[in-house]
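Starting off, we have a lone chain in the form predicted on its own, written out as structure tokens.
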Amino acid sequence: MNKKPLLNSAEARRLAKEHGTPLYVYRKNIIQKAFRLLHGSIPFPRTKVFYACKANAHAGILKVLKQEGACIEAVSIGEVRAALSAGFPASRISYTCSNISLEELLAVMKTGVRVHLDSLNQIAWWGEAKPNSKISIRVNRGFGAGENPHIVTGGKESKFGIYYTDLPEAIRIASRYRLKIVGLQQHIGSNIFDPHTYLKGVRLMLSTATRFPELEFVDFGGGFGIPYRPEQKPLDVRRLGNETAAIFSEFCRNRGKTLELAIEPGRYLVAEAGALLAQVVDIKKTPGHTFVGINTGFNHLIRPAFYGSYHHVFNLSNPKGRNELVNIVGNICESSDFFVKRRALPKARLRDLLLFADAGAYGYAMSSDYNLREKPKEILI
């Protein structure tokens, strides 16, 4: 897939004038473009959309996307703060965390958002605090999928939710505090292309919600991926949609009961709405290799050194520069603080302004200030 830049030069001179560089620069119209496609290519009545703000929860991002009507997933007391400050009510916000303490599943108990039940433990923390209520648990089914084994988030290597064979179990403890079981969630894993992959997961899902009579909803998770390399091709959203949504109400109609379908896209949302820009400070040779040394680092733009994962770079100075096989290294210290290892790109010189693609998901949200640099500044155009 030919990937656009999100600034042209002028902008991008601009905006690094007026705010210095590193910066995050997201799009509002790219986000709401996301929301109202994913949104749209399911039809299915009672359909609710929890943006998983983990991948970016900037508070414009977070704005855009309530007046969208998107719900929130959060993954920490912190998240559902954030949510909250937003405008966001409680009713539209929902949380699921692995491994939390008894002291924050209180605590977001009492904000009264809608909580995915990670572990045994958990429905017992709360059977205990608040018997006689309704409780949503997290499942998981034996499968996962997703690009990097760092984010497959189902299966037996996953330490995320309840696996499937201890379900009896959840149940009996449920049963002992007189809870209601209304809900169930999975998240199979991220950046997923393939429908028939989530589809699996649909449908695996599906047959575990059989065993729970007191459902009033389900939630397939996110997951959703977009295409950060060139020979990737964008997710079929609209088949993915129409095909969840048949599954779904096939389902509803055996039950006898129209349930709430929910979903969790994170980096589907924003990923291509942001990019990085830097600027190029050094340029070093040595008999293997040319170093272009950027004025930000991997802790700033963690994904190629912890993923392997790939950004398209466009250099906004010199656009049509003779292409050199180059790496680009940030400015930590750190022989893992690269961006980019021999490809080939146009002519990088001193100065010239270099933007890295598709950043917009787990970018700032998972920087840091290591070797005490600051973090990059983010604005919303």
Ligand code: LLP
Given for the second form:
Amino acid sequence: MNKKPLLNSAEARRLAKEHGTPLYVYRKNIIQKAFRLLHGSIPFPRTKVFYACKANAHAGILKVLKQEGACIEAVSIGEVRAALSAGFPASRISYTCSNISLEELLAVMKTGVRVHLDSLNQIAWWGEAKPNSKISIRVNRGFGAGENPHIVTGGKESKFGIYYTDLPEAIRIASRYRLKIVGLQQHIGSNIFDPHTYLKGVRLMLSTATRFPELEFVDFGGGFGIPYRPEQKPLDVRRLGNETAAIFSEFCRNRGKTLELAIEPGRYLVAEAGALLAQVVDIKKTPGHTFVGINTGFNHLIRPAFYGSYHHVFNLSNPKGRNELVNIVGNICESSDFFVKRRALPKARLRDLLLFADAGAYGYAMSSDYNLREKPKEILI
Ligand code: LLP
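Can you now output the form predicted in complex with this ligand? The one shown was the form predicted on its own.
Everything in the complex follows now, all chains and molecules, and the chain you saw is the first one.
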């Protein structure tokens, strides 16, 4: 598949002039398209899509997804507040706890959002504070997957969820406080491409779900991959959706009850809708290397430095330039501050505008003001 830039050269020049660079640009229509495709691919009547807003909590994006009918998955009290102020009612927000204090748990409880408890301690804390209530728990089914080890969130190496061998103890603690376990959640990892991997997680989860007679919903988490590299094929969401719905429908038939099916996509909904626009500010050579220096760094887009992730780059000012083997590096005082290592790209010149593709997810969201450089601007078009 050939990648297309999110902006053409004229648009990039105009936006750079108006807003300056570095600049995150998001396209509303691409978010809507991704949401409709994913949601429409799951032929199950009680499906809810919780957008994992850790991927990008831009207020405009939350608003777009609210209009589409999404719910929000939050992982901090800050994200819960962002969702509430974007107009999502508490009934359309879930909260996934990970190593939170009793105080934070109590604060979240007060908001009335759906909470997925992540440890045996949290079940006991919830029970003390609110006996006779309904709870959901995050399960680690001993199985994880993902593009790289940093983004695998299931299996023995993972800190997340209640390990499945601890579930009898979880049930005992819950019954001590007369808590009804009405929900199970899992998230096995991120940027998954093979539908079989996701479906394996679905089946494992449902084999565990048979032990929970009072269930009202099962949440299979996010993890739907997007093709960052031009040669990658997109995830077959239709097939994944059809099969997930078929497996879940059979589970519900066997129970004699139609439960809610929930998923938590983050990246899938926003990654391809966003790009980071930056400008070439310096160029230097060492024996064997050309370093193209740009006016941003890993403080604005950390994925290449942190995970070794690939982001496609377009030189919008010189798209037809002769290819040159370059490293694209940022303005942060660290050697690990790179975007591209030894990649053939059209010759870069001073002031050229470069566009980093697929930066709508975990781009701005993971930015910092390291070196006391300001965060980039963001616009939704
Ligand atoms: N649900 C839970 C409980 C999660 O922890 C996550 C992501 C998601 C849903 C959404 O996953 P997605 O559909 O976006 O794969 N910063 C990394 C990704 C970390 C994801 C953490 N959890 C990256 O840039 O690749």
